[in-house]
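Next up: just one chain, as structure tokens, the form predicted on its own.
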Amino acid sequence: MVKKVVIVGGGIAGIYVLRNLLARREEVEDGLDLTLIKRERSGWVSTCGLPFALRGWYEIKRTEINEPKFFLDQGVDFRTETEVTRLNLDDRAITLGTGEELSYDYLVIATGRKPSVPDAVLKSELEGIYTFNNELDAEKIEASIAGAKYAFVRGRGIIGLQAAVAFATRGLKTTVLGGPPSLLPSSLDPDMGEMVKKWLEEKHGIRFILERKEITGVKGDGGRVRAVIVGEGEEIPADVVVIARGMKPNVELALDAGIETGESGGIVTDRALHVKRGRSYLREVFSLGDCTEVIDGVTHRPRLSQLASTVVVQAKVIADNIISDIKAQPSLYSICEPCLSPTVAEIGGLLVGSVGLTTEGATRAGIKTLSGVATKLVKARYFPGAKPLTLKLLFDAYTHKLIGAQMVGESTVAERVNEMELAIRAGMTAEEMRNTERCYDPSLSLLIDVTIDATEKAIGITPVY
């Protein structure tokens, strides 16, 4: 008999689960019926890419990967433009906005994320204020840009600081609020967060408020808003608004349906992201992606992991269980190994890069730390493009394995984030790195490392240079 898969969200998450299971389907003796269903128009979207959009170096709709014939063409039920309106779980069936009703054999949650918009805000209605989460959410901002001379950003993280550099780039002066102390916390320290901080505002301009404020108000002339009040009256002029500021799993169809959140606020998952009722795990029912708690790799509690990268894997994890089923082969069955939630971004030509735990977040785990910081040319001064990079490395104070690494630089700095993702797992100590092999070339290396003297610092020891 064929079993129908439905998938609820149609982000990368959802997508990249029906790629798994279009690529397996000929595994399936009967087939696999395949519906992914998403409030959005499009079919696959790079989210990723829509920031670069709005700087102009493409156009939106170049990020539509794939459009919904791509699937369709390929015999799935892809629904666009269509709302879940509940899912029961007792009968194996959704509703859809309709009244419409579909049964499953497997449900994939992949409901994703929404953004936490101030009270201020919420009751304005004023055009030129927008959230940024999707391809629609790009084009009104696109749209809003025309014209406009001053911007307002609230949010510190990656999604608000590349709208902030796409704003400064198309001429518009621009103003970030954010929190104490400093930039993308939830992946630099103060110190690395500060030197992003500089960038910005020395190469784009861009003015940053890092105090205890919320927006307090808007103000808007002929209907459109033209000012934002901060704290207690500072107003600060703006066209258009982007609220790019803590991004909560969207969870309330899970919740409707008795399926349990953690305290992160996801859905939580078995290490098969089977979703958990009750005192059971669900075997017919996932869930992954922004919507849904992870497993720390360091601290082993739980947390989110709203990244691409984390989806991915996860997407695997769940056609492989599902195909492991269907076919009855524990051998084909699969989990997913704690997140270390590798992390790296281009914001104003600055490149930025994290993997493991910052120091705030090893100190909310009650972990003592050693850290060390160094700056060093990535290749040999005599070289064109050697640019510096700030390498800072976290290690267990009392075991000494590595449980953090943070950069910042203009170059090296993706396959750098791997290399150190790679070191975490394999519970490599300051002592082993250090004492690593490293391959030399002038014109691509150093002889000795930022890594090195980063290490090197954390333990004590003064480097050679």
Contents of the next structure:
2 protein chains.
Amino acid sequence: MVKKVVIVGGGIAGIYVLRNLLARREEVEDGLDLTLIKRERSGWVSTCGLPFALRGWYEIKRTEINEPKFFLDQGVDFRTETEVTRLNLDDRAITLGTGEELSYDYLVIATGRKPSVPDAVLKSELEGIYTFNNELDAEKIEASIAGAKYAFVRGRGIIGLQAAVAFATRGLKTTVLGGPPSLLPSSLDPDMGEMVKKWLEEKHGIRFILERKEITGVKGDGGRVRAVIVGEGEEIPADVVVIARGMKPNVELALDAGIETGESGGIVTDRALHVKRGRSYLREVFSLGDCTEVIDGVTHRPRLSQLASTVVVQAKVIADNIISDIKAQPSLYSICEPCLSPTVAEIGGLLVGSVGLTTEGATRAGIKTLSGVATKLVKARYFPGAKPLTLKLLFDAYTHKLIGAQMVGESTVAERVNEMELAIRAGMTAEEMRNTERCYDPSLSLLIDVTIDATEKAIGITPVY
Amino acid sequence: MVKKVVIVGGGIAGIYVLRNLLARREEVEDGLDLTLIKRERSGWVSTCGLPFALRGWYEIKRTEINEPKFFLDQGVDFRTETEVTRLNLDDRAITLGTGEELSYDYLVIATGRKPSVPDAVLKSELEGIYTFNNELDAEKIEASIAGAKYAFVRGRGIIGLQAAVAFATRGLKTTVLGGPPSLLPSSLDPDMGEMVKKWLEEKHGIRFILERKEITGVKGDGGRVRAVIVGEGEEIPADVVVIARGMKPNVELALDAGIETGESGGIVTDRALHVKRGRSYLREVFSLGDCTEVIDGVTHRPRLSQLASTVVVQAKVIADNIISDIKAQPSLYSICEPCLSPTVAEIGGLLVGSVGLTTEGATRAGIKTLSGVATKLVKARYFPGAKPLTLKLLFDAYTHKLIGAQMVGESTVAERVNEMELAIRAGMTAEEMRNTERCYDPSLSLLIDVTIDATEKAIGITPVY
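Starting from the form predicted on its own above, please write out the structure of the form predicted together with another copy of the chain.
Below, the chain from earlier opens the complete complex, with every other chain and molecule after it.
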């Protein structure tokens, strides 16, 4: 009998489960009946590409990689602009906003996240204040840039900063409000965050307010926002406002259905991504993406990851496990590796990368650290593209194992983040890292790389340049 | 008492031991008396930079990072244009060509390698035929390019190909002679080597003769070479000839002193790089670099590495162990990790990388392999610099552990080689690699990277693009 898979949510999480199952449909003898329900009217959108569209690199439309038709043509029941109102796990069915009920053999929860909007903003009905979650938001923001002179961003994470860069690039005087002490606190220590701040101030003229202050009011004129009030009454001109902070897992549907959430607020799963209800993990219900809790690869404690890169691995694992279950073939079963959240972002020409714990994250987990910071060119100075990179490495002070890496530079950051992720995963010590050969060609790399310098500094050896 | 360290050889190996000891001299209470003996008249030369100088990117002189004076000024007995004729290990002394004897507390052997020159060439006294080992060779080759129309290179390794590119770039009709089946056989499988060959043929007009043939004669005119005879009598015009093949460890001095060499021809050492004589490793005599055997990180069998990147790690280990021994401080003692020889080279605009075993290397070691090859852009196609990269991964067919990686592309190769090295070292399986997150920003990387595709192909899973 044909098995029915219903996916709730059409962000990258839902779409990637769908794409994996579509690609592997033929492995299942009787085929798969695939349904995806999403709120938005789009097909597959590269949401990570939206900030670059806002910056003017390409049209927003270009981020829609496939329209709904692409999936409909492949026989998927791909429903856009549709709400799910209930998950009836006992009946193996879901209820839609229309009242329609859809039964499933396998259910995938991919309901994503939502920003925490300050009260003062929630109450306002002015035009020009937006979250920045999807292509609809991007279109509204894009439309509001024309004629605007001032932009205001609430949030100093990647999305907030990329939005700020987009505004600044398009000529808007831009202010960013976030908490202390510096930028990107979940990825970077304050000393590294400070480098990003300086870059954005100097190269893009962005102003930062990094204090424990909230938006306490908004002022408008003709139905449009014209200023925000910060804290005790500082008024900052703003023709367009983006709220990009405090992303919370979207778990109402799951909670209503009795599915367990963890201390991070995300849905609890086992390593195979089955959700938990009462005492058991449900063999036929999976959860992934921004609404789902992950297990940290260093501390082995729950947290959120909320990265597209986390999602694509989870989507593979869910596809593996649905197919394994249907075919009763345990060799296909697969699990998620503990999560290290390797992160990279281009922020106004500066590349920022991180993986593993920050110093604050380590302290919170009770881990004492040794740290080393080094700055060096990525290749011999007489070759084109020889730009500096600053790398900070954190080691467990007792075991000397690598537990975190942060970097800021103009090239080679993405690839180095992946490398440092493997070093953390492999439990490499500072001593092993120092004595590990790195490939060399003077036009491409250095004979003694910044990685070695940062490692040696952490363990108190004078680097030889 | 001041301890005397004598280093024999002034290539990258000798220089890096010297630089490490210089940087750490103050750790030793009584100081260090440092002597380096070298044949060449130069100080510290970046030999890896020479092919780029030949290509016209900068002057050959620029590859001399420090002149001898730099070391002399720091109190080093830095002797250039000096031969060592004997190592008298029983007396802890060496004899120079001048007859002078120098005593040592620690001896470092860094005598390098030499190419195997075909008999027909050895016998010739014509101008225009050179090896390509150091800056003297580079100067002679450079001088012979003026007025030359034809170049001939014997050797299809990195140095041979980089020399060929230099000749072709400077307008010489260039032929390369090497064995079958393709290029860079110690780094690349034939299918990957073929990509390099095609690139060099198409972009640089280089002609390849890849057959089991040797130079059987040379023809000259006015004391200068004008042609080489290959095999049974094919005559190929050549105004300049470079011999860059069959690099053999330079071990005469060591052998004469009773130091053991291994099946690879290199000097045998323990993990701390002490050499072996009779039944014991000598606490005060070290060897490193091209003259020294390493232990392979996958097969744990001896082989040669002959890379500058191998040398810099070995130099650190020797400095650690000399200082540890002088201070009787075992915590400073360090060892070399087994060698995976991560390699990268820019060859006429194409970047070639490899680490671990090739298919042939695996077969020789009795390891059955699974392999996957994939080609993909390194980032989303609508961002600048989105160039394709071809990656071949080799896994042990039984354990599914990664044992080798080869790649050809126009960017991100060096960093990926380092990453794959860590994956091999960590014993990562294909299944773990597939389910390991990779950092994502569309302007810098792909959500599902070529690494995942190559991994999935190796284990028979359809990649989802």
